[in-house]
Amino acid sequence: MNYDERLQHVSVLGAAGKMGSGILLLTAVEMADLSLKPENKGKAFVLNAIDLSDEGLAGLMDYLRAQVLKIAEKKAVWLRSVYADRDHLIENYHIIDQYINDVMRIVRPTTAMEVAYKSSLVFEAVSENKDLKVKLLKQIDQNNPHKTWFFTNTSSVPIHFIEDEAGLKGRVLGFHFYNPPAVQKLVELIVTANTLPEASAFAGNYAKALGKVVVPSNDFAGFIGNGHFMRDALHGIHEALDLAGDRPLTEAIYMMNKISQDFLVRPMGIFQLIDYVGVDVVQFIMKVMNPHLADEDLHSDLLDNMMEQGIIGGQHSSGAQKDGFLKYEKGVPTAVYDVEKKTYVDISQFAASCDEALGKLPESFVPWKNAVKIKDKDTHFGPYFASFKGMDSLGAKLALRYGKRSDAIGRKLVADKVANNEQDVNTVMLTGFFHAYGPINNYFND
């Protein structure tokens, strides 16, 4: 079965979800493009969008149509050449409408799992629950005569557990898209000792067709991205709790969010990132990873406390940020949650005093939006972080400690053979988390 044939009948599990919808969009466009090749004329391409919610599927189809319109507008020139033999397609809007129809007719929204029994490729994007993943994949495999391949989007569950418990014998691999899949360039590719070479090769070709940057990760819980993020988040939480010995925790959270965003030059602070991913998701990933770690404990009582109070962050269906550790107005943090008083405290009440306590940023500071465009990272960030070592401020000390910890986390991922090399760790954090520089560097050395 060649590349085109493998993509003739595909299913996406959890298609109406945040990750599943993006995976479905990318796959639908790729399948539509394949169907337009002369050699595939007359062949049926089917993409099953499987989800529990009829309402969610209806919203999915609206989302899909709107996104395909944008994609079609960007490649109108190519589409005109593809549809050159269709005389009735004259204006650009005729061509664009035709392409939207060609994509949409491939997609079959359904709540019936049984349609996946005919698929030769299944993408799994359900919740981060090993037992659920195993149950669904095993059910499909036992009823599917085609020896289908399964690409799981898990961000933390070791693939070999899914493989063994579902009895898939080399026909499952981790294909971890980053959120949102339609925008994010990074994919972590995780294979097991049994993964079929042809499945791995197909995954590489599929990722290339989507324009993705593929980083291989070895099969350890959390892989590279979450392996770094979870530990990095715990460091930020622990530092905030230490600061809270001298000031309210709300202020400490604000300060560590500022340290991780402004002082370390990241796209968002660590507490804002936790909110973006979801307090519930972060807590769950730590729970998934923790049993597989012999030398550390990935757990936070503060996360547990937030969960008990129903403060979980995440995003609304519109993409707008939900309140978590921070309260947001038009995406901008305006308050910090007080877990003791169970209410938000306006940042304006303490920002000035906290900023004064942290101290000023170095004169060479460049905000992330501009710093991320710097090509020679060492020339800028080496002197920038070196300047912290000559400063006696609280902010400088916290930033240096945070940077050293981030570097150590990255190096341990290589030492533990989660990542093959330091460059892979840096690529994941640069591409998947939009950091301005890789965590493994020499900027924080004494």
The other form holds:
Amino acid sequence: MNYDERLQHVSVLGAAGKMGSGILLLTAVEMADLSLKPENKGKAFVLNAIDLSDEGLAGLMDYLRAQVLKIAEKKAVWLRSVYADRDHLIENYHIIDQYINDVMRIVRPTTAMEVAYKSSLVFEAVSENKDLKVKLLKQIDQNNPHKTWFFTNTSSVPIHFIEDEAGLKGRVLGFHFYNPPAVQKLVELIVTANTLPEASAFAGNYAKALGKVVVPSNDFAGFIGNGHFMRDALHGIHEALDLAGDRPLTEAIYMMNKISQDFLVRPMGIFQLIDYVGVDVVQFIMKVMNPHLADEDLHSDLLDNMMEQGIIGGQHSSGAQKDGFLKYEKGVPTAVYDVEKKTYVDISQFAASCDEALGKLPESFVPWKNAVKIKDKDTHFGPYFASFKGMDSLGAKLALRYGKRSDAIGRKLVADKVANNEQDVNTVMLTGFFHAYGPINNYFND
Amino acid sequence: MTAGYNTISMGTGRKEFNPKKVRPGIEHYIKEAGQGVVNQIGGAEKIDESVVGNFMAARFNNQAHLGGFVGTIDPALEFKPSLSVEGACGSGGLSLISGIRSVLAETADVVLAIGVEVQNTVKAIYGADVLAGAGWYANRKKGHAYFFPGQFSDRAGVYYEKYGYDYARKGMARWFVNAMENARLDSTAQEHHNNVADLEGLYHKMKPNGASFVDHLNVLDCSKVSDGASGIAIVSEEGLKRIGVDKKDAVEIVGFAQLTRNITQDPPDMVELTTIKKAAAAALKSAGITIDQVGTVETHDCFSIAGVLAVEALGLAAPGKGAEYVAEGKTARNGVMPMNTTGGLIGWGHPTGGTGVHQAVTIWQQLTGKAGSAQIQLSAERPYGLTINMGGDDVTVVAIVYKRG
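After the form predicted alone, can we look at the form predicted together with the partner chain?
Then the entire complex follows, led off by the chain already shown.
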């Protein structure tokens, strides 16, 4: 079965979810492009969008149409050549409409999982629950005569557990997109000891066709991305709790968010990132990873406390940020949640005194938005972080400790053989988390 | 001609432009440009008739019948003659020609000429469909997604082949740099806010890429997508007295030509703008002057290559030498022949149906000393200005020669 044949009958499980909808979009477009190749004329391409929610599937079709329109507009130059022999497709809008039609006709929204029994490739993007994943994949595999391949968008559960328990024997691999899949360039590719080489080769080609950057990660809980993020987040939480000895926790959270965003030149502070991913998701991933870790405890009472109070962050369906550790107005944090008083406290009440306690940023500070564009990272960030060492401020100390910890987390991922090398760790953080510099560096050395 | 007025050319480049926000419609632009002229001539009752040049409001704005909007400028214009004219991107020039003919025919002494287009109603990829109407529809299917950039990309490709890629790009880069630098001096220009430090570096960094755009041009080679209008009064000597404007504040129309090539045929020569060449020669002849007596030119640089080819068509440089002429700075504002001194179509903007009138306003400003920061110094020996307004791929051309009043 060649590449095109493998992609002739595909199913996506959890297609209406945040990750599933993106995977469905990218796959639908790739399949449509294959279907338009002259050699594939007359062949049926089928992409089942499977989800439990009828409402979700209706929303998915709206999302799909809107996104395919944008994609078609961007590749109108190419589409004109594809449809060159279709005489009635003259103007760009004729061609764009036709392409949308050609993508949409491939997609079959359904709540019936049985349709996947005919697929030669199944993407799984259901919630991060091993038992659920095993149950679904096992059921499909037992009813599917095609020895189908399963690509699972698992972000933390080791793939070999799923492989063993579902009895998939080498026909599964981890294909971990970052949120949102249609935009984020990174895919972590995780194979087990048994994964068929042709499946992983296909996965590499497929990712490349989608324009993704593939980083191989070894099959350890959390892989590279969450392996770093969860520990990094825990460091931020612990530092905030320590700071809270002298001041209210709300202020400490504000300060650590500022340290991790401004001082460390990241796209957002660590508490904002937790809110973005969702307090529930972070807690859940830690819970999944923790049993697999012998020498550390990935757990936070503070996260549990937030969950119990129903303060969980995440995003509205519009993409707007929901309130979590921080409260947001038009995407900008304006208040911090007080877990004791169960209410938000305006940042304006304490920002000035906290900023003074942290001290100033070095003069060579360049905000993240501009810093990401710097080509020679070492020349900028080396001296920038070195200047903290000569400063006696609380902010400088916290920033150095944060940078060192982030570096140590990265190196441990390599030492533990989660990542094959330091470069892979840095690539994941640069492309998956939009960091301006890789966590493994020499900027924070004593 | 006198009492010229330009609205801001709105679109990408302007700080206040936000494609996601609701913007003024075409009626706003007609009204603003019309009132801009009316305010300088002592009232709308002085106007005998009006003419609106517009290309594709019927598709950009779902609106035809633009003559009917003249009454919104001032009630005094209702129940007077008003019409609209169309010749693709030469529509503005046709509105001028229409007014000039009325005055020459002595059927009017004061004509209000307006040119207008509001293009940002659709994304560029669909705007390309609309603008393709300036070509023959039978050729649309085999044309490029970005139809007109495709047409002039083909011309540029032949020019590169014949005279050398680097040589040509050097001239085209200078054309772009001049456009930006001139636009910065005019507060109504779309690139007025441009503050790129190394314009030439930016230009050469952006290599033409046929996979995403066209083979031989980058986006900096192209004119802007613009919303805007311009207005000007075309008056007889009698009319000048009526509106109370001194001759020194007006420019005299001393010659003009309006020629049209067969739209169903390909250009006779890919590296020559033949209609422009013929029209410019005819206009200069009707004015009884040569190009050497012209002090400044506004030419239709819908693409930088069209600017270079116009230099050759006007006889300022021999065939193939236009790029060199431009690269040497001869068309810059301090060069021997300052061209497009408020930025032209690439810098000031290109509200397609409005451009011909905008060119006339710029020449009027320069010849009467009203160009503000963009003012150039003209010598007494060369008191003439020339505008070249083109519709389609060198199909409809309007050439007008102006002299200080």
